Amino acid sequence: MEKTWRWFGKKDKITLAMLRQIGVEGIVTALHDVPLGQVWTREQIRDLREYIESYGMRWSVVESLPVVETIKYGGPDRDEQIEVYKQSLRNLSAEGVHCICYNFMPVLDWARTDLLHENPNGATNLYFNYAEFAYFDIYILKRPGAREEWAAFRFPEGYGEGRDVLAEADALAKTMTPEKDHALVENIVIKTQGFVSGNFKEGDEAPVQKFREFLALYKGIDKAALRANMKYFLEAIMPVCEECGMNMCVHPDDPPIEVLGLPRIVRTEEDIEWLLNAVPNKHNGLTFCAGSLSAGAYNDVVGMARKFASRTHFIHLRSCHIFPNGDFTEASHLGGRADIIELVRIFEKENPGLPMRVDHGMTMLGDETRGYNAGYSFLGRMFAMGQVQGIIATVDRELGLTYRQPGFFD
């Protein structure tokens, strides 16, 4: 595997000089600074190229090219927005980047309730509690609805057994204050989202109205609706993967659960297995993020990258503990229900050489007083890294391969 790290740009608190000294090989980035639905051009994306060779590391990803929510919804522009795509798809493979890690998701990327969730070991990690993020649903954005999906929630089999999750909500709501909405406003609408050019940014006055204003844009969008706009943009866009040699590789729902009244098409195998087949293009594939897939209690993450690891495009590997009341956090990198033990295996054997990063790491010894964007923390992720090396080293070695650590002699 190669062994690459997502860097935010040269803005970034984590330099290119840092990742070089880690055993990075390759930069999973994007132009982070072009607004949503602007052509990429050649001399922007040259600039950020050979920005990153000159630290003896090649740009071996984006992450990401967004897919604007008008192509995801149907919007009345949304051909004139793929022409824009398609133009961007060329500029990169101009340049030499051949790789894009996208997602279909409407109006949120990902979604978490807390930021700083203690371990055990001190560190902290991110988390998802169902109740408060209903809470967010209901009594923060009001959306329509709302407490009738969550009186009818249920979780997977064996988890949340008698949990009533509306119920807690309204407790919630007993306690809380303007502070607490703010601060879970922050880390559901803001800080997950803002650095990522997405729909929302550090110092949006009314996130909660904008929030209300894109939801509204998906009245009458269902599963089916959107499965076919996702084929439509894919389709369009496969000449011009063909063409310059470009893999597209959608990223999972994270979480892989239904939020917010709006569908979710990428969270199951059947939901993998339509989209490869729908768009039966080799450019047409997948970035197996094993942490969003374990997050979701009905995914065989082991099955699942043995049977989708030849349209397997790029990988993060990170896990997810899910506790048994249904709540979830991101867990050691040697832990959780992804097993990376075993998908390292299966894809050094099965896919080799294919991009890796670790994606979310802890934060850690400090990292929480550095800036850092929320889930990708230095030192945590360095940690994690540390780990996730030693893991492809060994498998390496079982499998006949010749492991390199990038920046020491042999």
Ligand code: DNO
Given for the second form:
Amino acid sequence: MEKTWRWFGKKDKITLAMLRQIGVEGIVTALHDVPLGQVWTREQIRDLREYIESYGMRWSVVESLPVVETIKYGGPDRDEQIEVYKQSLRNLSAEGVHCICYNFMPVLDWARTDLLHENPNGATNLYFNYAEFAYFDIYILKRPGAREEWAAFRFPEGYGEGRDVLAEADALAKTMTPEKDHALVENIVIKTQGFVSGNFKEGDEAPVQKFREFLALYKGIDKAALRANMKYFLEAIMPVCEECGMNMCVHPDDPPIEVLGLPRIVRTEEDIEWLLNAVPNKHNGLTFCAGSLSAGAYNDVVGMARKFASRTHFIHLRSCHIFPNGDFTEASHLGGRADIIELVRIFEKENPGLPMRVDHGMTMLGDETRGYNAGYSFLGRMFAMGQVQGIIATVDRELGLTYRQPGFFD
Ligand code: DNO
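I would like to compare: after the form predicted on its own, may I see the structure of the form predicted together with ligand DNO?
To see the whole picture, the full complex is given below, headed by that same chain.
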């Protein structure tokens, strides 16, 4: 595997000089300053690529080249936006970048309710609490129909037995304060979204109102309609991908559940099978995000890796723990539901050399005071990267592959 790291550009407090010291070979990044819906120019791409190369690394993967909402809900200007997307693909390819991670989640990219949930070891991880999410939906967003949907909500078998999420949300409503509401909105709408080139930014005024406006765009868009729009998008861009050797890899929905009445179509094995078959071209591939997939109790992550390895172009290694009540948090990279050791074995055997980044690490040992993006600590991710490098080196030895450890006298 190629060991990569998600880096947020020249303004990132974690510098390329730091990453060089910890065995990073490739960079995963985006042109974070280009507004949504605009072409990424060759000059902008080249400037960043050359900067990365000046540190002895390469720009391995774009994460993300965002798919704007109009393409997802099928708005009147979607064809125009697809042309913009195609031009950015051509420009990236001309500059030697050939792997794109994107998602097809309506409105919200990823979701957590608590960004600093304490582990037994005193460090913190990201956390998703269903009752707090339902409270946000019903009491803050005040989404029509939310109450009824949460009343009907059922956890996957084996989890959340006897739990009444709606009753918990109602109980929370009695203890929440304007400050706590604000913190929850920051977590769900701003801090997790602001840095991923999504729809919301740090400093947005009235983010909840903006959120409602986005939701309204999806009126009448059900799972079938969203699938049709995804197929339309992929079919439109595939000729360009063929022409310039571009691998598209969709990121699974995180968490892999339907949220806020919006359809989500990259949650399960059946979903992924559908999207790979709907556009059966090897350039239509997958970001195998073990973390997102392992947050769904119904997902057999190892089985999915075996099944989809040949259509995977990029890997996110992370693992989740689901509590008996159904909430989940991010586990150690050596524990949890994802079985990262076995995943590395499968990918190194079936599709060796893919770019891989560790995803979301613990926030630890002072990371919390550094202002890093949620989930993207330095020390916590470096700790995970060290663990994962050990796994890759071991598996590569088992398989007779050469393990690269740049930066040392060997
Ligand atoms: C969160 C990330 C996602 C991911 C996008 C890909 O930490 O995994 O924001 O980058 O969904 O488009």
